[in-house]
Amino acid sequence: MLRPKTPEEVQEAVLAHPRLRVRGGGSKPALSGPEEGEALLDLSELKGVVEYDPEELVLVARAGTRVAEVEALLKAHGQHLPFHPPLSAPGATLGGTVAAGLSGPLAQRFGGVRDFLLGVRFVDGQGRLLKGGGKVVKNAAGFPFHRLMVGALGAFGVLVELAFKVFPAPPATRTLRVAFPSLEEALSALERLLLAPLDLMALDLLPPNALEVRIGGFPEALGPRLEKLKRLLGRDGEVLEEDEAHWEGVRNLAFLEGPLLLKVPSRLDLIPLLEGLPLGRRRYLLGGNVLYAEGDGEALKALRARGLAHLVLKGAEDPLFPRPQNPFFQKVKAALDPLGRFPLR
């Protein structure tokens, strides 16, 4: 196992080994694992915050940087993520979460990982040390090549350090939780919500007929709109007052134990189907646009046989389906790593 502590290590270790497979801090095993013929690039000791000031709102940090301790960090000056990056209690780094491409809940409000990655630094398939982006807001302008890297599964290099814009935090906040007579019945309450001009921090389904609203804002303007959401949703429901423990383990995934953990892209129109799968334990974040899911072999092929796209985080050797094949992600494949040293080759 490879264990590089700076980027120039890992310039070397790239030229040193011609197939590669980089791991964080492990959260994704089924992304993380070597196959055969490959060198395991552990970037757990490439961490730390390089620059952080909280009246720029702008946070630089090596790749194997736990996301819990740049959250602690950004904790202390009232900010935080906004994208509310998953799995940060088992381990997460900012590379892994950038690579996966993965955003948590509050995306519903604030946006995804690649609305708030400023530049990176990373290693390309020659071991040229090159960069993309800014580290600044005001510098990300021109094409924002480092958004190639969100959801590339490391597939064009190895990052090795990491631009992000913070926000402030919520002051405070609060979660409506309501369960409607039918899934059908949930799906138009989740539309009506999609479709009103409401501040929702996180807007997620629970299976099978059930949906929690979180919403955040100074104290005294919550009261109100919780008022206004029960009114639109014709339900009083049930409020919880005191919600951040919850929100951690849905987006840390705690609901899911299954031998399989998936990741599969949804839409509201395809959330019936989904729901009859063999698909375990469950939840769709985003307004019904992406599904978390424990499953095992016979969801794994439900999936695959109706051509479904997803991605396994846990449990599966081949983690990615369908495969890319679309000409530009070959052109910049080609480009980074002629040699095929990275995954997706």
Contents of the next structure:
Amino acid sequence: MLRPKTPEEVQEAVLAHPRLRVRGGGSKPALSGPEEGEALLDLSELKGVVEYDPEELVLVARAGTRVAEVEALLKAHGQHLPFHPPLSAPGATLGGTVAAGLSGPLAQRFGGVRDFLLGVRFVDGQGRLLKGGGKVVKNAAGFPFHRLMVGALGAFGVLVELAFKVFPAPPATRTLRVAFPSLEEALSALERLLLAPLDLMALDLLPPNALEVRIGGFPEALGPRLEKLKRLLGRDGEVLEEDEAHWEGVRNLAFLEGPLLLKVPSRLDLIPLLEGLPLGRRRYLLGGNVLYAEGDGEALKALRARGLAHLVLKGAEDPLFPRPQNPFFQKVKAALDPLGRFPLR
Amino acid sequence: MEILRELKALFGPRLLTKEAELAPYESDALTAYRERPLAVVLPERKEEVVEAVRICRRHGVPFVARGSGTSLSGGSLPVRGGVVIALNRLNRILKLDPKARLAVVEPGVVNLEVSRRAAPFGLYYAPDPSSQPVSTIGGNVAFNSGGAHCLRYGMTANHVLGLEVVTPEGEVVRLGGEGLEGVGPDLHGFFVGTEGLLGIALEITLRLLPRPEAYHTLLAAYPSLEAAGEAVARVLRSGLLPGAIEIMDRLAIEAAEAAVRAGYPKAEALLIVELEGEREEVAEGARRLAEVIAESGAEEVRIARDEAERQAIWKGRKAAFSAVGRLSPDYIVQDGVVPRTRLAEALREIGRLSEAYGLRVANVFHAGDGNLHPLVLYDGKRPGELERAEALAGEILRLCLRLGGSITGEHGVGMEKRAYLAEMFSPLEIAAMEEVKAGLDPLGLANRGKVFPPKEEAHA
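Write the structure block of the form predicted together with its partner chain for the protein whose form predicted alone appears above.
Full assembly next; the chain just shown is listed first.
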């Protein structure tokens, strides 16, 4: 196993091996387990925060840096990563989060990982150390290679350094949990919330019939905002005042234990269909825009039979469905990884 | 010419080839550059765009897609002997789904039109470049347009969920989808900001946001530009996350006054801070903002009491760019970015450069995003002034890079900043970009000559 400590060592490793698979913290084993003939490039030693000035609202760190470490640093300055990287406790790294393209429940408020990544340095398939984007929140110079890396499973290169926009964390939070008589009623309440002028930190659907809504902000304003929410939902529900631990559990996907751990892009109108599939425990995040579920071979078969895109984080050989095949992907891939060293070859 | 015959067969009277017809297309909002195209075509359906691209490819003729021509970097400048594919007639909003909070639009749809159509549902389209009453979504996508709200909401790339694109080789591909979350590489995110070099967007799926329940808009006057810059740092240090933070200097204020009578106070610098969100949250934020501003040395503070007063504050800011034209026969707009914490330093240095070059520089900028828009004023009729202005503008770009920023925040590289790309990216990085371009466009037809530093001027 290769365990580079510097970008230069990553370059050497890439040039020395015809086929590679990158692992960060190993929290998404379906994505970081080497296939036959692949050398494992373990980035857990390529770590550390490179730049962080709280006033700048930007953080730059090496790809193998653990999300948990970064979040502890940010928290000490009243800030956070608003896209809420999943699987922090099991060891997710910044690079792995970007490569897998994952965002947690709090992404409801300001957007997901693609919205907070400002720039990257990466080693492409020719061993070149390249930069995409920058370290400022606004940037329109050059091809945005950083955005190409989001969700690419390492297909275009090995991430070595990432720059993120960070935000002040809300000083106080509350969570409202409301159950409805049926899925239909829960969905119609969800729709109402999506169209209301509300700033929701998280908006989750817990099948079969409950919603969890988190709000955050100045403590003085939370009471009236909560009342407004209840009026809109026509129900009182249950209020969690100490809700931090609860959402930690959600973003760590601790409620999922099945043999397979799945991410399934979703939509409000797809939910009734998804609810008919043989999936295990599950939760829809981001106002119904994404489903995290446990499942087994049957679940996988059902999703594939219906042509529903998904990513397996744990428990399958072939994690991405469908595999990108259009000529746009193929040509970008051929330019950056002409020898097919990286996944999705 | 054979290509003209084929285009004529397809477009009939919507093929323009006469001098008088071509003249309006010779340049975009960067009027210092002019180029005569071979022809302009006016497609009305996406299939015609695809066909036009395929015809160009068969004949090896370069093409440039163009919307309203508001590019400030010369991004939609025609290529000599090439075809301009003008997309203004592809201006339909194909779908507006309030429940899914998305709109599917054609590339010629005007930015502001999306928000106008979404308004009855309480939704809006967030990216708001100053050109938004005229600029098109297709152009916004090509250049990753920004606006005043990028710190909080990001740029165009963050609001594009999916694209249908015709590649330079004439293949039609779908990138991304309709949801906030996908799986697989973010190809649609990558396409945004590639300045038309990798193809033409035929359909664009946009994320819509719920319109904030309340705004709180504050205008503060400062005795110096640096004091206003320092106030920005104070606001951000306080933990507030405003929707927009803007600064204008004395020249820009005077210009805005002359143009739209915004009723601004007379000052060396004005700061606009706008909070937005739920009513109760904004009210609490406003209290805190008042404390921060009270300690910041402001000479005068005004709060918009209603929507009309809010619009009045913004009107001056949005007009400032074009208004500066009243102060000077010619000007160059720059678009550099610096880390927010280096703003005061950057402004000091720009002031020094302005003196050294003997040219006035007006500053209007998105302070929350660190995005400067220095307007270098000059008189093109005076010998040597244009060259001096260009040299000064170049110094400002280098200053932005030295401070850890970017040569362009939202206007793109286009023609104007090609030479500076190499100061921001290494030769290997530019080579990688060129290889991606060559992979998708082996003949180099799509928006030829833009973005990349010119090699030897072989065509001269």
